[in-house]
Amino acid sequence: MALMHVDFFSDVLGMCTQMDVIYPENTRGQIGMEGVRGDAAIKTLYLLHGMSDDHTIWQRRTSIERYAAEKGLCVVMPTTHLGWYTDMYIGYDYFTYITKELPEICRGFFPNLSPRREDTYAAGLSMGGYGALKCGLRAGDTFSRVASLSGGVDAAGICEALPRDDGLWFDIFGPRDKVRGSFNDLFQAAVDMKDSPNRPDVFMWCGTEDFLYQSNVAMRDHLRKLGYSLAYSETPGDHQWKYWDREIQNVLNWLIPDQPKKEEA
C-alpha cells in the first residue's frame, strides 16, 4: 500500500486543508503484508475521525492500512475540524465538501478510483459515524454502503440537552429548537431517504457502556421499523480505540467479504 498526505485547496471551504490517501498497490516482496490490486477501478472508503481528532488519527490509532491491503481499498481520511459533518450555521460547509467536492478532487487526483455509487463508502467513528450515515441518509447517489462506530447519531437530542443556544454548537445546527425534523437530524434523514433507489446499506456497531448507547439503540430501531438492509452489532464496550480497532476490520468485511479461495485442480 501506498500512503499519501496530501495538501490541497478546497473551492468550497476557501481554505488549504489536508488529506491522507492509502492507495492499494500490488506488493510481494513486502515482509509480513502482500498488497491486492487488480485491473479494475479501485473501491473507495471516506473514513471520518471524531470531535477530538483528525485525518492522521486513524492510521495512529488502529491498523487501517494493514486492513485495507487485504481488501485493495483505497482509504481517504480527511479533516474537517468540528464541523460535524455539516454546512454550518456560522462557519464552513463541510457537509458538501464531504459528499460533493472531495469525491470529484479523489477521482481527479486518483484517476483509477471508481466513480460508480456501488464502489463508494464512508465510515466513521463517533462525530464521524454521524458524518458516515449522514453521507448516506443525505447522499444516497454518492454512497451506497455507510458505516457508524459509536455514532453521535441523535444531533437534536445533544442539542435539546444544552442549557442555552451559545458556543460551538449554535454555530454548527443554529438554534437547538430548530435542529430536530431538520436536514441535520439523522431520523428525520432516514424518513426522508426510505423510498429512493439511493438508500443506502448501514452498518451500526456501539459499545452497550457507552454514553451513546441509549442513540444508537434509538437509530437502530428506528430504521429497522423504516425497512433498511442494517447490518447492527454491540458488545461490552464504552467510547475508546481497542473497540474501534476491532470493529472498523468488521467494517471492511462487510464492505467487501473475503471470496472463497479456488482449491488448485
Contents of the next structure:
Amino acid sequence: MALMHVDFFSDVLGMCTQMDVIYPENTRGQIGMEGVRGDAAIKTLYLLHGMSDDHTIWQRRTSIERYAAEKGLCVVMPTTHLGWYTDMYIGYDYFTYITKELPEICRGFFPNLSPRREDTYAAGLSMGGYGALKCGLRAGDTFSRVASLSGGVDAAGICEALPRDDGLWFDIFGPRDKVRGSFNDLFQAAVDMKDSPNRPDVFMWCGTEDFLYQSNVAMRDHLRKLGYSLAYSETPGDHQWKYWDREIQNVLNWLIPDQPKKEEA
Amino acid sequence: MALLHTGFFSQALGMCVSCDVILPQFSSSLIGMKTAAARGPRKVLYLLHGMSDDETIWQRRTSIERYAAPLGLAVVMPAAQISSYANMAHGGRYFDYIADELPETMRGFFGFSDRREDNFIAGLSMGGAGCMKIGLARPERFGAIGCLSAGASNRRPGQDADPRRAKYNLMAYGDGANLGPEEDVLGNAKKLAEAGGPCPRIYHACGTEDFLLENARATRDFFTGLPGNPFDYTYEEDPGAHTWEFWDEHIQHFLAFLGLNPENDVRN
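Could you give the coordinates for the form predicted together with its partner chain, as opposed to the form predicted alone above?
Following is the full complex, with the preceding chain placed first.
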C-alpha cells in the first residue's frame, strides 16, 4: 500500500484542505504484509473521522492500512473539522464537499478509482457514522454501501435537547426545533430514500454502554421497518478506539468478503 | 494544485520510499495564482534533488508548485539519497527505481501520459547528472531533459582526495569495472544522434562561479559539436554559483524551454 498525505484546494469550502489516502499497491518482499492491487477499477472507501479528530486519526488509532492492504481497496480520509458532514446553517458546505466535490477530486487525481456507485463506500465513527449514513441516504447516487460505528445518528434528538439556539450546534444545524424532518435528519432521509433504486446497504455497530446506544437502536428498528438491507451488531463497550479498531475490520469484510486463497501454482 | 506526500514500496530498492507529487488542479477561487488542469492524461516532470537533499527540497527552496500551476504540469519529486541515481556498486538500484519503476508506479497512481512528448526529467547537481543519465538511457520515455549546475558526469580529476567524495563514488561505482550501459551518458547520446533519435531535447544551465563549471562546459562542448544539433541543445551560462538562487531562476527557464502551451490543451 501507498500512503499519501494530500494538500489541495476545495472550491466548495473555499480554502486549502487535507486528506490522507491509502492506495492499493502490489507488493512482494515487504515484510509482514502483502499488498494486493487487482486489475479492475479500484473500489473506494471514504472513511470519516469523529468530533475532535482529523484526517490523520484512523492512521494513528488503528492499523487501517494493513487491514485495507489485502482488500485492494483505496481508503480516502478527509478532514471536515467539526462540521458534522453538513452544509452548515452558518459555516462551510461540508456535505456538498464530501459527497460531490471530494469524489470528483479523488477520481481526477487517481483516474483508476472506479466512478461507479457500486464501488464507492463510506464509513465513519461517531460524527463520522452520522456522515457515512448521510452519504448513503442523501447521496445514494454516489455511495452504495455505508457503515456507521457508534454513530451520532439522531441529529434532531441532539439538537432538541439543547437549552437554546446558539453555539456550534446552531451554526451547524440551525434552529433546534427545525432539524426533525429536515434534510439533516437521518430518520427522515431513510424515509425519503426507502423506495429509491439508489437505496444504500447499511452496516451499523454500537457498544451497549455507549451514550449513543439508544439512538442507534432506534435507527436500527427504523431501517428494518423500512426494509433496508441492514447488517447490525452490538457488543459490550462504549465510545472507544479499541472497539472501532476491531469493528472497522468487520466493515471491510462486509464491504469486500475474504476471497478463498488461490492454490500455489 | 495539490501537493501529495506519498510513501510506497519500491520493488527495485526493496524498501519503502518517499516521493512528493504536485498534481494540476483547476480552481476558480484560489487567490494569487493561476491554475490549469489538462484534459486527458497529464504531462509530468520528474524533478531530481542533489546530494544532501531529499524529496521535499524543491518545495522548500523554490516555488515550483506556483511555476507548474499555470502549465497543467504534474511534478514528481522522488528521494534518491546519495545514490548518484546509479545502480549502486554498494547500495540500491536507484537507476532502475527512478528510470523504470517510478514512472510506472506514478502512472498507476495518477494516470500520467506515457507519451515521451509528455514526460520530462530535470534536476540539479547530482540530479543534473542523474537526469542526463536517465533521459539519454531512456530516450523512448523522456521528451526533454533539464540539467542544472552539472555535467553529464560530475566526477572531476583529483576529486577522490576528498574522503567523503571518494566514499560516495565508491558507493555508486565501485572500482568502475562493472558499470551498466546507462553510465556511458555521452556515448548513449552519440549513439542516439547517429541512429537518428529519438533524441530528448536538452536544456542545460550552469553558473559562472559554479565548482562544476568545467564539467558543464565539457558537456556543452560535446553537444555543440554534434552536427545539426539533434538534441535541440540549449546552454545558458549565467552569473551565479552552486546555490538555490540559480536553480530557482533556471528551473523556470527550463519550464519555458518545454514550450508548454496551456491555452491549447487545458481548461482554465
